[in-house]
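Just one chain follows, in the form predicted on its own, and it is written as C-alpha cells.
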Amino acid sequence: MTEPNSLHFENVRVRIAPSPSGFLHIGTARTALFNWLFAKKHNGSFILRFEDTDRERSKKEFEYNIREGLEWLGITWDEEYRQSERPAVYQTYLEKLLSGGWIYRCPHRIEQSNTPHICPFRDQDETEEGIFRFKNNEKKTITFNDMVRGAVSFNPKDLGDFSIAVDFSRPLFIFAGVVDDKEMHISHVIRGEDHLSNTPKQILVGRALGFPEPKWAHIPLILEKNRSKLSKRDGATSILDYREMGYLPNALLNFMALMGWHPLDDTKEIISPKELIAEFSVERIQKGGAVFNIDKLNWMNKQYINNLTDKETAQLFIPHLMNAGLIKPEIKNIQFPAAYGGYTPTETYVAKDGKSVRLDYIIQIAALEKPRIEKLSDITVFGDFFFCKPQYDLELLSWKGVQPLEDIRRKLDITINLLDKLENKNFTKNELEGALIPIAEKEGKGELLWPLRAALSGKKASPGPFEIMEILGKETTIERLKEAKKRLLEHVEKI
C-alpha cells in the first residue's frame, strides 16, 4: 500500500552521524532506521559518518559496537567516513571563513550553558589565540521549514557568537556537519529534535560558506511511560544488549520504526522491512515524543518468534543455552562406509547434567517451549531442566499444597512401576496419556499428575508432563521420579 500524495525526492543522499564515544543505542538506532528507510524509499544513499572529533571520548570499541549494531539490525550504509581522517577538508573551509570576517579567535572557553556568548573579542582581528567563533551578525528570524514540524522560527539574538572550532585541526560538532554534509552532498538531515536548536547556527555557517541547504526533518526523542528521557536502564545501553536479551532484529526494527511512526492502516502492528521500506514517508512521523514500552516489545518479538520455525528456533536457543552453562560443544567424528564419505564431524553438545544433546532434541523443546516464550533467552529460565537436574523445594510435590508425603511417594510409586512396563517406542506423548490417565482419574488426576510434573521439572509452571516426558525419554523420566522419591523418603526419615 502507498501513500496517494507522498512526496517523491529525486537524488536523496542521508546519513546517521554518531559519535563514535558511546554505545549505539536505542535513539540512535531509530534514528538510521528513520534514514535508511527513507533512502531505501527513494532509491538514494545512506551514509555512515562517525563523528570522531572528541579525541579524548572516541574510542575505536565503540565504533566497532555502532557498526555491529547496525549490521544486526540489516541497517546497511552505502558510504563510511571519519571525521578524523578529514582535517585538511575542514581547515581549507575554516580559513575561507576566517578571510571572510565570519569567524574570530576567542580566548573564552567553549560555551557550556545556553546563554548567548557577546564576546568582546570579536573585532579584535589580532587576536591569534583561542577558539573559533562565529561572527552572529543576522538580524533577520531565521526560518526553515521542517518536514515534520512544518514552519520553525528562531531569533538570532538568542544563538550569540558560537564556536565552531578548537582550532584549526579541531572542528566542533556545529561547523564540521556543516561542511559534511555539504561534501558528502546530503540532501535531508533526519535527526532527533534534540538537534534541533542546533539548526540556525548550521544553517547560519552554511550561508557564510555559500552552501545549499539540506532539508531538515527533527524526528521526536524516545520517552519513559511517564514522559521522562529514556534512561539507559530503560532503553538498554547498547543495541546489541537487545540480541543478547534474546529479541529478534526484525522485531526491534519493527518496534523502532512504530516508535514516532505509523503506516497508513494504523490496525496494522507487525511490518516487515520490505513494508516498511515502501510504507515509509517522513509526512507520518509525529511530533510528540514516543513512548518506548517494552510490554509491546516482549508482545511484538513473541509474534517474531512463533514465525519461525522449529529448527530456526532451535538455532537460536543454542547460543542463549551455552552462555547459560546449560550446554557447551562437543565435536565427535561419525565414520561412515568409504562409499558414503569416510569421516564426518557432526556437532553435538553436553547437557549440563552430562548427558548427550543433538540438535533434534533442541527442536522437539523448541516446538513444546516455543508459544509460551517472549525472548530467546527465555529458555534458559523456562526450560532449563532439560538440560540439567532440577532443583525444588519438596514442598512443591504436593497437589495444592495438601497432599500428604506418604500419598506423593506411593502416587510416585504407581506412576514409576506404570512407565517403567513400556517400551522406549511407545514413549510418546500419545501413548504416555493412554497409559496414565485411566489412572489418574482413579487416583486423582492432581494427585498423580501434579507430583510427576513438579518431579520433572521442578517448576510451579511447565509444559504438560506427557510433554516433558516424551522429550525426555524413559530413563530420564524415571531417573527423576526415583530422585523425588529419594528425597522425600530421606526427609520423612529426618522427621
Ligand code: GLU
Given for the second form:
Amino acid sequence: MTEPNSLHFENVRVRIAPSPSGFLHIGTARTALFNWLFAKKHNGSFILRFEDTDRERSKKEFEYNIREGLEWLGITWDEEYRQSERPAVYQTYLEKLLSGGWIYRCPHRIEQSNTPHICPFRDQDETEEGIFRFKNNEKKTITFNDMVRGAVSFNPKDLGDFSIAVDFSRPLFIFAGVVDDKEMHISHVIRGEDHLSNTPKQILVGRALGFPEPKWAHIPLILEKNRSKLSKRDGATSILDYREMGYLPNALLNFMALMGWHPLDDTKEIISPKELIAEFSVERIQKGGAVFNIDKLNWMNKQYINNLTDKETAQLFIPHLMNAGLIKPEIKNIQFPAAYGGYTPTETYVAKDGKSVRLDYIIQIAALEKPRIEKLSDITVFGDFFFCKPQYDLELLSWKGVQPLEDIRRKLDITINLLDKLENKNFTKNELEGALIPIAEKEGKGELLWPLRAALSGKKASPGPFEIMEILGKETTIERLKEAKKRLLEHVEKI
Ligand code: GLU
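Let me have the form predicted together with glutamic acid next, following on from the form predicted on its own.
Next comes the full complex, and the chain you just saw is listed first.
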C-alpha cells in the first residue's frame, strides 16, 4: 500500500557512515536499513562510508564484519569510501577554513564531554601548534528542521569552540563527515539520535565552507524492554551472531524496520523487503525510543521459517548441524586433484554416529521439527538424536516416573518383537500406528509408548514415536530400543 500523500524526493543520496572500531551491531544495521529503504523508495543511491580516521581504533576485521553483515541482510550499497584514503580532501578544506579565519590552533586536548570549550587561544593567530578548533562566533540560535523531530534549536553558546581536527592529516569525524557529505552529494543525513548534538556543529562548519545543508533525520535509539539503553547481551552483538543463532535475514530486516517505524497499516507485522521499500516513509519514523523485544524477533523468525519449504529449511539447517558437529559433508566424486580444490560436493553427509545421511533425510526432519523451531540453530537441540545416539538418564524411560523397570523392559520387548516383524518399507507412520496402537491400548498407552519415544529421542519432549521411527528407519529404531533394554538390565544387575 503506497501512502497517497507520501512525499517524493528527487536525487536522493544517503549513507551509512560506520566507524570500523567495532562489529556491525543492531543499531548501526537499523540505521543502514532506514537509509537503504529511503534510497530504494526514491530511486536514490545508498553509500557505505567507513569513517576510519581514528587510526588506533579502526580495524580491518571490523570493516569486513560490517560489510559481511550488511551483505547478509541484503542491504546493498552503490558506492563505497574510506576516509583514510582521502586525506588531501580534508586538508584542502582545513586550509580553506584556516585562511578564512574560521579555525585556529589550540594546545588544549580535544574536549571529552559536551561542556563548551572557552578557549584563550582563539585570538592568538600566530599559534602554530595544537589541534584545530572552530572559532564559534555564532550569535543566533541554530535551528534545523529535522524530518523526524520537527524544528530543533541549539544555543550556539552551548557549543563553545569545538575541535575539528588533530592536525592537517587527522580530521575528526565531525569535520570529515561534513566534508564528505558535501563531496558525496548527500541529500539526507539519516542517523541515530545520539548524533543530534553534533548537528549544530556540523551546520556551522558547513556554513563556514558555503556548503548546501543536507536534510536531517535523527532516528530514535533502540532501548531495552525496561527502556534503558540496549545492553550488550541483546543488541550490541554482531549482526553475524544473529546469523549464527539461526535468524533469517529477512526476519531480522523486518524486525529492525519495525523498531522505530511502522507501516500505514499498523497491524501488519510480517513485511517483506520489497513491501518495506514500497511502504517506507520517514514521516512514520517515531520520535520516542524503539524497544528491542527478543520475543518478537523470535516470533517473527518462526513465521519466516514456517513460510519456507521443507527443502529450503533443511538446506538452512545444514550449516547449523555442521557447526554443532552433528554432520559433516561426505566428499565423494573427486573430479580434480585436491590441490585445485576440485571436489564436487555431494548431498551426502556423515552423521556423528557414523551413519551416512542424505539431504532427503534432513528434509524429513525439517518437516517434522519445523513447527517447534524458532531459530534454525534450535534443530541442533531439538533434533540432535537424528544424528547421534541419544544421551539420557534411565529414569527418563519410566512413564510418569513411576513405571517399574521390569515393566519398562517388558514393554520394550513387546515393541521390539512387533517391530521386528515389519519390513523396513512398512516403517511409515500409518503402518507403525496400525501395528502398535492396538497393543498399546491393551498394555497401557503411556506405559508402552513413553519408553519407546524416550529411548528413541532421549528427550522429555519430542515429536511422537511413530514420526520418529518413520525417519530413523527399522535398523536404528531397533538398535536404540535394544540399547535401552541393555542399559536397564545392566542397571538391574548392579542393584
Ligand atoms: N561515524 C559515525 C558513527 O559511527 C556516524 C556519523 C554520521 O552518521 O554522521 O556513528
